[in-house]
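Single chain ahead, by itself, as structure tokens, in the form predicted alone.
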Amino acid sequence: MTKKMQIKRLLPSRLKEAIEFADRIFKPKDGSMGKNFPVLFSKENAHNILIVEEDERIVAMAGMYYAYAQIFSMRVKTVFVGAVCTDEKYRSRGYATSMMYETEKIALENDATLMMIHGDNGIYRRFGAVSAGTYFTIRIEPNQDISMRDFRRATDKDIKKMAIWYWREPVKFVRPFSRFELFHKVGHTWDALAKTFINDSAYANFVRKERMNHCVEFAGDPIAIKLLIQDFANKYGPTMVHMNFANKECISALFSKTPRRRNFYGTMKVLDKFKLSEQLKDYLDEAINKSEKERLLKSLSRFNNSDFTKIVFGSTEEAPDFHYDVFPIPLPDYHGMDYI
């Protein structure tokens, strides 16, 4: 008789075992999964890591943790899903697929309405996740005609003002001060070693991937942000600046650059379109009248969760023929400093 698969929540006492398992699968080049992703692999979050066991060993895993996406006046509880993996000897048994549906069930029980997944593969697509979100990049070249200004690596003493600059951003993940301290200490962003630089009125976080510098998070005075990124490019070389739909107009205009649309580096899925529609009501009050809002939300309700995700947040993929001025709604990008 075939043994029925059982999905369990990780016990904090087995956190080290889970980290060692993730290290074997992902083979991080810099440190370990536990060091690079301390929010996910923490004792406080251990119960949000799902595992499958065979012979009393972990053979499959899926990790979750939660954050609120602040989108102007609206907050959306979001679940991040990552470190989804199966031991090579135990693949093709449906473990990852089953765990994805279990993460959805648990996330809905915890009132999350949006799931952001690190990765894009057949498992996530069959689960109903799509490439969604409206993100942009611009490439900044060194400009030796501009004199270098004072900028430096951020230190622990700078965290408070950096947190205040971030707090003023209209579209962001809600980040407690203690989390900001942790992010700065880890020095790891978007699955790579990161450096944060600062000037008098702004900070910017940079990583180097695929032989290119990337600015993946910034906050502060817009002009100071522009100066800081240009100074960085002058010193370290061409830099790709990553922007969301809310800040791309300002930053692109300051650089006199036309932004280029890019995919979300992963997949996402609205888990409960009805609950998200309720959250949208107050958000839409500022843009359209009551009767128009009711018609809009009623029309949206006929789409499945995947198409709903594409319509509301935008997508570079083929989406249903549904166009409305209030969409897409901007989303923060968790491949910034929050991706730990």
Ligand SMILES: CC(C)(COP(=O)(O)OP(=O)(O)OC[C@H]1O[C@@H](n2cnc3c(N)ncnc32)[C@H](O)[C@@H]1OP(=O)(O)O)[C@@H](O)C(=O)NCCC(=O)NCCS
Given for the second form:
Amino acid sequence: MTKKMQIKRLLPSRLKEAIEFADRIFKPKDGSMGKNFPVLFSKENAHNILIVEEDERIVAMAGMYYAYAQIFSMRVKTVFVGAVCTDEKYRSRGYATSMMYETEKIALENDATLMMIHGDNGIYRRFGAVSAGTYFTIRIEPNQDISMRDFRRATDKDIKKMAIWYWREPVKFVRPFSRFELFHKVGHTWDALAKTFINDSAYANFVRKERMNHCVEFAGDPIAIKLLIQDFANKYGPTMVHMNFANKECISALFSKTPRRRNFYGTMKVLDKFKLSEQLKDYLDEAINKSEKERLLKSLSRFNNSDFTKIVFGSTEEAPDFHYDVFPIPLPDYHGMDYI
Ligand SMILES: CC(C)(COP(=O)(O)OP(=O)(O)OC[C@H]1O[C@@H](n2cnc3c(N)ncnc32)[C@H](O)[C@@H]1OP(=O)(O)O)[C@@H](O)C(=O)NCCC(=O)NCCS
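We have the form predicted alone; now please give the form predicted in complex with the ligand.
To see the whole picture, the full complex is given below, headed by that same chain.
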């Protein structure tokens, strides 16, 4: 008889072994998984890393950690899932698939309503995750007519100022100050080395990926943000600016650029559509009256979690024909500085 696979939670004492296992599978070019993802691979978070063992060795893993998405007046508890991997010798036995259902079960027990997954593959799709969210880019070219203004790399001394600018953002992942410090120290964003620049009234975080500069996070005074990104592009070359549904109007208008819609670099799934509908109630109060809201939420409840995710947060993929002016609801992108 074949023995039944058992999914366990990682003990903090085995963190090193888990990191070595993840390093062997993902082979990070810059540093190690432990260094690049210190929130996920921390002693405090170890119990949120699921493992499968064979002969007392880790042979499969799925990492989770929690954050709150702040969307104007609403907070949505979100679970990030990443570092999903199985040892080559143990693949196609259903380990990753089973771990995904286990992450969902645990996340629901912990009151998370939305899962954001690093990656897109058949396993996540069959699990019901989709590409959703409303994200945009504009491309900024160097403009040599503009003389360089004062901007520089941010240092530890700037963290408080930057945290306050970020705190004022209406759509973001909530970061305790300590986490903001950590993000800054790690210098790793969207799976690449990252640099934060600052001027008098704004900061912006940049990564270089596939021979292109990307500005993946910014906060502060909008005009100062525009100047900072333009100055960066003048010095370092063309730069893609990544925006969410809440900040794209202002930033693209300041640059006089039409934003282009892009897909989410990963997949996501609303885990509990009823709970999310409850959370939406207060938020929708400001936009529509009570009876309309009840009708809307009732018709939404007919959809499965995957379609619900696409309708509520928008999607670049085929979605049910259900349009309502309060949707899509903006979502922060976790491929910014939170992606550690
Ligand atoms: C992707 C990865 C995690 C999959 O792990 P796994 O444990 O082999 O996953 P599963 O066994 O659940 O599923 C793998 C395939 O086997 C199939 N399968 C699942 N159970 C099966 C079973 N009992 N018998 C036969 N096939 C099975 C699945 O349908 C899946 O098919 P697909 O590849 O066509 O989608 C693994 O290949 C890996 O570590 N890759 C490198 C790291 C990586 O890319 N991680 C994902 C980041 S996005």
